[in-house]
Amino acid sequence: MKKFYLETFGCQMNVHDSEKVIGTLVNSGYEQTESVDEAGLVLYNTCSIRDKAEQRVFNRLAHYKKQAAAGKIFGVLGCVAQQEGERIFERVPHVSLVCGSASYTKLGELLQQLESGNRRVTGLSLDTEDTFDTPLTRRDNPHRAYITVIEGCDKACSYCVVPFTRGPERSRTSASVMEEARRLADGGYTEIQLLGQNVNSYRDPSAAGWDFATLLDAVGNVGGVRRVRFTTSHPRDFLKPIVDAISANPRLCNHVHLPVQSGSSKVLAAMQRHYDRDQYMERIEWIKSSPRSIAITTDIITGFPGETDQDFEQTLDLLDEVQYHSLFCFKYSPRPNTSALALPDQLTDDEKGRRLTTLIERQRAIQLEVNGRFVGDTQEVMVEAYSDSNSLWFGRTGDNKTLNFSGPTRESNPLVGTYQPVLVTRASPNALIGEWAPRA
């Protein structure tokens, strides 16, 4: 049988596509292998939102450069692959597959190309309605699953790229959606999570026009299912009624995910957000304003092109304000076809990485405090995996956090895929660490 080895990078999305192509290729004959080795094609799912990520893919491909005069069949898939076109075939001449996540429907096809001989097949058109929704997907959690509501960006922000490698905004109907949740339900899938770049811009097309909270409430609604999540959402689309739904419906999971990018109304300006520190404030009195306790988790970017000291402080100032539960922070990174390169005042990447370190040491002490107010608690743990290196069980909240625990051992009382109550003992700045408390 063909083989095949797929590496994915990047974000969930990427993640879940990787479950799309993974699907289309087992229906279309091949094998999944661990091992490059073994495989006859060769597969890298690709991230572009940084230079960094950007560079491992190549990195890698030239790494095996030698197989590929042996037979082996090499593919770049996704963001790189959308963003860079055939000027992979000149940078990396023994790939022979680029493919964007726009025309994964077609890949199929596109494999037939390759069997055929040809040597070098393209998929890079964006213009399509389609947001792969497509009954091959290849899901190894047998417990936690992606659905994809919406494809593509329509915001524009300066120093991104996803409208040129993912396409404009695209919405699946809500009747597609809620069919895709209840299928999962059905076959024991206990947690759903509603991925798009922007999730909380759905805009369902069909008649019933539904927006996404309440999309967001029926997912919850669905019988079987105890938690829905979702990510990642734009600020200036996040809306009072996603909180409204969150706070009414316990099946939503307590935890949001709101980019916030920068604490600087000027810089927010410069990035094109669509939003100012205002604006983004009166969305976070929304969520601490809810009944439930709602976790906040965020994004930054330090060092963005004309970035003042004073616009890092106040950055600084808005994680002592919102006590984000966590966050991901980079270093500005210039992509191509992006309107930050134009911009003057370019930050030396030492300065950036000054700013990072600084910003991940405010925010290490901050969620040490934040879960230090968890010990004593009992937490609710959707079990993940046991690990063998300290025989402690390893499970995520409802409120997005990870708990390490002790209980029983994997043979006399198999816990993964349950929900299981954990006593809160330790906190750490990154997780939570708990015994076993089980009910009476």
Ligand code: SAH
Given for the second form:
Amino acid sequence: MKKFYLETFGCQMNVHDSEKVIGTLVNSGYEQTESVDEAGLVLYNTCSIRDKAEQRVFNRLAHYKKQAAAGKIFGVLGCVAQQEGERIFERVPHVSLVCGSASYTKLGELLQQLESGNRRVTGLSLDTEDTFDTPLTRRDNPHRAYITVIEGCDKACSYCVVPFTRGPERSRTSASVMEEARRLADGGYTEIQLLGQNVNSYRDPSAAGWDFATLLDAVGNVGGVRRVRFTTSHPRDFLKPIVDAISANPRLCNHVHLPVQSGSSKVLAAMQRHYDRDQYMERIEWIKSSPRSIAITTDIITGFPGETDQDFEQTLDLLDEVQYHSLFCFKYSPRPNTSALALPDQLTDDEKGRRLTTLIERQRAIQLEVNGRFVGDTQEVMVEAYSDSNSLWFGRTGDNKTLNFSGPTRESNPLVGTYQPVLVTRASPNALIGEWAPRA
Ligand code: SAH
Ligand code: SF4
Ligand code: F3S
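Could the form predicted together with the ligand be given as well, to go with the form predicted alone?
Up next: the whole complex, starting with the chain shown before.
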């Protein structure tokens, strides 16, 4: 039996792509192993969003150079593959396969070429209408499933590699998304997460012509589905019908991830985000005026070229205004092919780091306060795991907060995958703590 090893870096789209790649490989007669030593084929599904992410895979490849001499085959998939293309063969001569996500439909063919002795094979075309949806997907988690609804990105944010690494936007038909959702619900999955780099620009290519809000609501109405999440949303395409759908359908999770990137309209213009602070705040107001309490989270980049102290202050002020429930923030990382590379006034790494630390500290205080408001509430969690180290269960609330709680011992009550009421007794900046509160 041919064995393969696959390590995944990057976002949820990559994680889900890997589930599809694994399914495709298993269907082609390969068996997955967790050990590089055992594998004949070693694959990395890579991320290129920041320089550090890219370096990680080249470090891995360098580490295993000797093993390639012993006949192991190495392949690079994903965003670094697409970005660097055949240059990877020059940089790392022991790599034999380079394939970007827009070419995964050809993966079976490429594997055959490798098996028949081809030393170097590539799948690098971005010129595609294809989406990689396959019935062969091997899902890791038996309760929560990802569904890709749209691939690629047609925006051109000036710092971002994604339009180069994942190609133009391609939406799946609503019929194929719904068919997958029904199949998953029948298979016992209760939580579904719809994925795309910009789910809001979903456009059903079939005659039905659904927009994203319609698709979201329909997935929430599939029998057996209890929670639907979606990620990620570009603010410009985030329209009111999405909030209306969440307000009306309790099976749509009360959480919106709406990456802002900066609180300064000047910086947003330089980033080519196509919205200003006021337009962003208009969307926040839609969400906040919902009769449901909807958690809002975001992404922020610190130290974008030309970001002054005053611009940065505006970002801090935005945090106070919005009161995000959580935040992912990153130092600006200059990336190949992107137009921001040519901008003047690049900041030093120290300055970017200083701003990042300030931002994290400010947000920590906000999260402590936001989370504190939940103390005394009973929240429904989907239970994900039990930790022996602290003897607590771990679950997630509908609005995507982590809740650790005491309850029955692991043996007496296998809660994983079930929905349980939990009384929140304490809050920290990054999690809630509580007690199992089964109804009498
Ligand atoms: N499609 C999503 C973003 C996906 S990338 C959107 O438009 O919001 C995830 C996050 O990585 C981005 O929101 C941004 O905050 C960050 N990011 C992207 N490129 C970056 C870069 N060059 N340097 C630092 N952070 C970056
Ligand atoms: Fe990148 Fe912008 Fe596309 Fe998001 S919308 S993936 S940040 S180019
Ligand atoms: Fe990284 Fe590609 Fe996702 S660059 S963040 S893996 S789309």
